[in-house]
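Single chain ahead, by itself, as structure tokens, in the form predicted on its own.
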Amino acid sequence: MFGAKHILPKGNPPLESAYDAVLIGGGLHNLATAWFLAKEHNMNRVAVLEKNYIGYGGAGRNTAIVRANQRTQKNIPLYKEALDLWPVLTRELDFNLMFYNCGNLNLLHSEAAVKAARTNIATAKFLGVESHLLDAAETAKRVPALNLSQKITHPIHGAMYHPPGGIVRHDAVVWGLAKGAAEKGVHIHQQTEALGIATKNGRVTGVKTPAGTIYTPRVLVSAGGYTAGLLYHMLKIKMPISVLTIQAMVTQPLKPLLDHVVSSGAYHVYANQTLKGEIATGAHMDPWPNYTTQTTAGYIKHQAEALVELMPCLAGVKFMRSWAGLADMTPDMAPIMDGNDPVEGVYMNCGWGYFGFKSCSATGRYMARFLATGKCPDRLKPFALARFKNHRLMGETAALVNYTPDN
């Protein structure tokens, strides 16, 4: 991915008849989780597979937000905790990331918005995670371009300001993490795919791949939007997940223009200016399942439409390209991280929705923890499959998705 072959040791290394983990995928949570199981745990003898090629999924096609004003106790300290390790990774992995935290503004439109923002703001407070609230006329002095004009569809009532939000350089964290790894001894195979997982009494023995059987007592699965897919084929473990394309774009180069993330849930659309000057723009998901990255005209007029009406400078800019990704969402828009159940040695790391990236440095780190020990950290308890079962959804949103224990 993006050169990552500049990246990685030279020459690939050997497909290893045993190793002590097999990760599945070659995203950001799985790298990350190679990274700290080298790291912290000193099992470097793992190996991540790829049917592509590192970055291929959901880390080499997102916008590269990050931020932790999330709604529940449960995920803001996880999202507080990743947000705060992109200096520290930097740092470690010895690695520009380009972390950049110019501050996240979520625009509000009405007087229901305002209060329900308060709720939001007195909540990360609590938590120990910076968030204000401003007043229409605050926001205007952060970014002029905003159009105050109370004729447009959805008048600015004021922002929710985070200021440790931020960008930072997707496929940066990708060589950085992939690289840190390899450097500790962990096998990264490209091209090389995940063709099932043997088991055996209730434990996993390894993972069939096109050169034969991989004898492992650990197997991660963690691809993104393939994951409910592979855990079905592979297990047949039915997961509580719809795949929906997500679709982003940028512009031309500007001058300076945007100094903070800006997003409106009102208007379906967020922006940031990259270090290019370009506009990166997204919005949110199409609404049925499917697995297509292809990206829609319907998409791009409704992104054109919404920016220029929020900000109307940018009134005949022009799109240069666009993409999309897979989200693989829950029916509580909260992941799904869990270990040892249905089989034991299996674990699994999906459900992210679009908030995948903004969690991946963290989650790394304790799915390490739950790979080395076998046993769940507390950080990641309230994330087990069994909360559907239980009817224990989490409070982070609702998201309506096609599932029912038959499907």
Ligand SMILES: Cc1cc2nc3c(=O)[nH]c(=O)nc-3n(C[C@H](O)[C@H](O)[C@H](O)COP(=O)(O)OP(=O)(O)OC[C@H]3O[C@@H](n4cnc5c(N)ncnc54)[C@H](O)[C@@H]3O)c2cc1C
Given for the second form:
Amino acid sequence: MFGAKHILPKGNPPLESAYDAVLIGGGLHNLATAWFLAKEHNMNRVAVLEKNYIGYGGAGRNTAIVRANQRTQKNIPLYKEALDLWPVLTRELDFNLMFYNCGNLNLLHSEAAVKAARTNIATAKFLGVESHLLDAAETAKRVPALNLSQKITHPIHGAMYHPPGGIVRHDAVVWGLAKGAAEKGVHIHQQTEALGIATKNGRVTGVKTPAGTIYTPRVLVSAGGYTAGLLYHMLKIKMPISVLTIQAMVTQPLKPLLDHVVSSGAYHVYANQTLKGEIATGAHMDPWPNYTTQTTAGYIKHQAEALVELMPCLAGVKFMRSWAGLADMTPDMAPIMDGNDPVEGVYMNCGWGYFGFKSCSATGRYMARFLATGKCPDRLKPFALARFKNHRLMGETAALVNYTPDN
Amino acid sequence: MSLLIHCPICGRRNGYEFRYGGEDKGAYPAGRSLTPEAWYEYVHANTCSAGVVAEWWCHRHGCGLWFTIFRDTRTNRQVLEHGGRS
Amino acid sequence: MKRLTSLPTLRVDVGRPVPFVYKNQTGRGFKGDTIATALYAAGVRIFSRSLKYHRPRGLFSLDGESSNTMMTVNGVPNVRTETTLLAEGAMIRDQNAIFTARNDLLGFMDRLDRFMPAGFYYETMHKPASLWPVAAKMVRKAAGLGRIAPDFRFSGACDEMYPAADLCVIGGGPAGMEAALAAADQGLRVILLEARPWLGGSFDYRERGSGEDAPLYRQAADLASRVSTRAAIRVFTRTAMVGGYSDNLVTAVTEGGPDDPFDYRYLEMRPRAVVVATGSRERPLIFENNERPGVMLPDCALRLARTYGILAGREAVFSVGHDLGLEAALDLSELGLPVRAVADVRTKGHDPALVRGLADRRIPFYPGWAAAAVEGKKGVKSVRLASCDGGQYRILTCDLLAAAAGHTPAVEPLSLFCGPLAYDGQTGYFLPRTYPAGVFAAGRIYGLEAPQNIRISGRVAGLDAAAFCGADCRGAADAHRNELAALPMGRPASKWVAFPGPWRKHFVDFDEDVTGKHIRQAVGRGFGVPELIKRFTAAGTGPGQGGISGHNLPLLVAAIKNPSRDRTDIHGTVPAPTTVRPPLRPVFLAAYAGSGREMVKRTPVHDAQAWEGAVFRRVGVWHRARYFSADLDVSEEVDNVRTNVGMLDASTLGCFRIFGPDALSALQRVYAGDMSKIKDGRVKYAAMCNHDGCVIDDGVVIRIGENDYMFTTSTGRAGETVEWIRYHTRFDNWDFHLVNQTDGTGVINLAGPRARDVLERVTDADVSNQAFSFGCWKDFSLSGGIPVRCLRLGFVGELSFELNIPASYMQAAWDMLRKAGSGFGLRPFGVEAQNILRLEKGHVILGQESEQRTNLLDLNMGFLFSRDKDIRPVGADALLQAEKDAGRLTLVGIRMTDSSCVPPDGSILVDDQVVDPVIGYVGTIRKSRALDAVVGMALVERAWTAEGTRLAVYDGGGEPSERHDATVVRMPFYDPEGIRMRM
Ligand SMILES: Cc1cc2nc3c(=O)[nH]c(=O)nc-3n(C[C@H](O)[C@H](O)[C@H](O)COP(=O)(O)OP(=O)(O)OC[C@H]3O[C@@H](n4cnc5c(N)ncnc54)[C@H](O)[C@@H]3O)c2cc1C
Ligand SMILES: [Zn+2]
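Next up, can you give the form predicted in complex with the named molecule of this protein, since the form predicted on its own came first?
Every component of the complex follows; first up is the chain already shown.
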């Protein structure tokens, strides 16, 4: 019943001198891309280079929330496809990704928030994604722990309820994709840092590693929060990205209390109960760039203040562990997926901020198609880097975002 | 992580008193109007360096001054220049 | 159970009984007991059932390193009974068992471990696909310790404190106390944090120490009294450090004692230097059934006796790897605990005095032996000791096995400051690789064992810290350092890992029921480093956060990966342990939240409006009157403004003054329009954009003197305007002063056809249309001498006077106007009515009609943009570049075909004929009584902006096919010529 199959390759495969494609970063997006390259495009001379171990970055640090109720019609279909892929991948990878379809509740604390939610709901439903508006009483029925008092800082007006969402076990996705890709011949090189990208006449020729240069006609840089820095230092491509630290934490495990993913923009928190019973919660980002992946004293306190007001019973629960990862934020809260511009054969996939887990399956599939054909799939076209220079922000956020001085 | 910033007027203070103001890209380019590329370069493009960067900060909950510092984004510590620690 | 009552080290007051209730039975402990010690004394041995296998669990240590003794106390789940003082009348229940922890119906789970290998969820339960959703629900129910009711309310009081100090010493043992004293001698202000209720650390409950004159507990008491009487040292007991961050930021939580006015207190401080002197714990020994109730750390058994007067068993066996273990065995034997045997994995290097002591008491001593297994289901019945080479064994009956493999430093606080740890072959400890400036360590955490060494190392650290803070004591520090170097080092504890075997019931982590077998499986599946094994097996992710498993996990990994090596010599192959993260021990959210101080601002006429029945809502930091009507239907408020006169409190709008030689230049930079064209006595409407050309604010600007201007901003922007203007002029070296006058300025908007009638009754100034026409401003006084600056604006589309009044006069002005207006039908109105009024006029509210990406031109506000100013305004380039783009959303007015249909704000506009079918967004839409129509504003794609274009509105309520018809119409809807506001 339990054969001692490997999940992660034990040790590294031999580093070959040439690959059809080299993917920099051993996170979700590249592992998914590698899997789809091998599975749908028969491209298996593919190397994934990972500086630490796979899942070291955001892939292993996120809070695993998945949903498809984005704001605009360019984004929703991508996330919907991603959501629909969890059961498919579970089957194809023969690995339990533990999709827990508990639904998401986005709390609304003002008329403005209700209005914004209406737009999301209408757009989602119009595009075939289930989403509803709940009033305060209906919301409290779903989450009895919520504080319905009018006396709190941000009284609850209602919620946007999105039944198809939930949580997926993030580690399982990393390991399942790695296992699947490796079984199809993809080489996953852990503890192997990409040091540079070699180009000639505006074309990529290879990737520099401590073990020498690997020759390849295609490189995908998709190293989570590290991507923007790598693109600049390797190719002098400057990205419209701010790399911030995002934190999360869990309480001690409890018997079932929260049946949905609950989030609140006004309080700057989200919370859900993991299968283990911990209340996993997070959201805060210190608004200045840094790569420390360290937590802060101010945040854990803020988080407690917010949660205790929002769900007073949690005052009697204890925080147990906190951690942090990188979030590469773009000005319009939408990712950047592009390729062959300005360097032929260099592809990029980044700017996923704190929502790059939920999308990774579909993105990996499209990026694989992009790499294999050299042609950008229609679905990805709106996400090109040039949109910033062309003043075409995507409108994923209705409100002004606040981490650059520019608003 | 914590952040301490040395304000030229108020001295070493808790980082939460300050507001980040972006990488130091110099003054807005002179000339009548910019090309979209030049505009993008100034307004949105960042180096995102993992290392020492020059950047703007405002002592929002203090004297209100805007000033530049060097900070190492790997440690979150202000440094004297591209090199030593302050 | 009878307690030992005459020990000098006792910390319970046996004269002061404290009653409690445990599972509906009353019991009794004593003042000074923790809940766990009181229960243990009362005979409780099984405190809980384990998470996965429902194995019985008991008292193992006394500082809360595992979930073994977590219980529900007074309705609060997961209370660490080992560290929580027993309070009168405590209601105690055990957790995670069906029935009781003693007789748990789920106890059979223990036999199912074969079906639950490491990470088994990942590879099972997904076939067939319908299985997992069902299984997940069951997993959820089974997981989790303790239950919290959704209506639970925390009753304790929580406090916060931000003390200042030069030095924070963490750990009030001998090393910490010496450090505090040495630093205080050098003039430092010192804070000393100690998690236990008393100072003394490991000296507090120890008698002997080789070569010492005074008993250790007495040395501790001496030090404690010196520390406590030093004014420069502030001692916080019952205060556990929970967080450490860069630049010496320390957070801690105090559990209030009976005399404290709080139950929990959060502390945060940033001392210049930190000394970590948190000592060491015992490293759990890994063997079969190593977590049966009745197995505990030797130190735990010793402290039960010496601190609480409790002999932990009737007959004991010891299996140790360190001198303190031998000392505990000897000491407990002297206190009356029959010790059947003592095994020590070390073959040599024992303290000879202790070995002699054992011999004197005829206790069989087995050097080079260790416990291999324990028999017994709900408690220890017998122990199997074996020689480390596996050649011999012996089975001994007993009910207590005191077992540890050696020491593990309590290095977690240090690691928070110092970052990653690395294996130190000398001590067998994981220690920091580097120390940041101002962070020092002392005592047993370094591997020091001899009491003398511990104390001197404390002095060294205290003096180093003082020198770091500027005291002139480097010489003294070095002298002590040399003294320490000359003393003999302590005898090293063992680095023993475990007997070879599959390790099926050898528990590495108690909280998550992780065994050595699981670790082996994880390594076998390719998870090579502790960080990944932690994720795969969950080891170290439970409430104890690696308190039990932290040290052993990397050792096991090394042993598994190097099976041929001698199990005590895997040095060089040991991987780094998992990262330590705050909080170091679980902390109630209530304790972190503290008193909670969310800020809210009220306008100067808040009370006056409340008295008139205003319903308020939060707008940014402010509370604003939303409406004065019975409910959200504010049509009467609206009608009153259109027909009589209303007054609105607009004090939250930003109000600024800018003056100085370059004031105009600064305004030119941030405003899109040309501010040099402002005419004296006239008001200029103006907008600010960001670099994207997107509108971030609008307001009015007036020139009040030579190089002197006043301008207003929206409520939300007021807080950021000064830094915005300074940011965008930072390279210019311009000379201007900028003052935020928002809080000092109240604003009343008097609006409606009778507004002038009201105003004339309270001022002698000429406010006739001839003397004071639309778009002008004027300073004058209201009767009684209240100075006002009055602007004639038309946001709501009627004759209106915007009165800017010093905040201190607002109440008087409000009352005066209210009285003067009584004959004219004056009524206050709120922002809800204002919203309809301005909508009828086609005036936008930023953020309501606009999105982040909406630029000035998209809003048809090109008239606010001057293309040829000398100073290029922020956003100009983007506006010029985007102007040619036909693919942008543009603001239009819409009217519903069916005037009884009012779709909600935020509805979308759709067209199935195009590739991207969502073609626009409705900002605001309302039923207008003045127009007898439903009108609104929306952003739509250019192709749908022509007047008369038919639009389909989808509101997200029903099916996507359910649309409402609307038409693009010209704006403003109401009084398009603007006659009414010019009256
Ligand atoms: C605390 C937190 C909570 C989050 N919660 C959610 C959530 O609930 N839902 C959601 O959708 N998203 C969430 N996210 C976001 C999501 O985790 C990220 O967007 C996503 O993981 C990033 O993509 P990735 O996995 O491909 O990259 P990462 O996992 O970040 O991978 C980057 C990898 O690149 C490696 N690398 C870096 N430099 C090099 C180099 N030079 N050579 C080789 N390798 C290199 C790194 O070691 C790292 O392993 C969260 C993120 C964080 C930090
Ligand atoms: Zn300052």
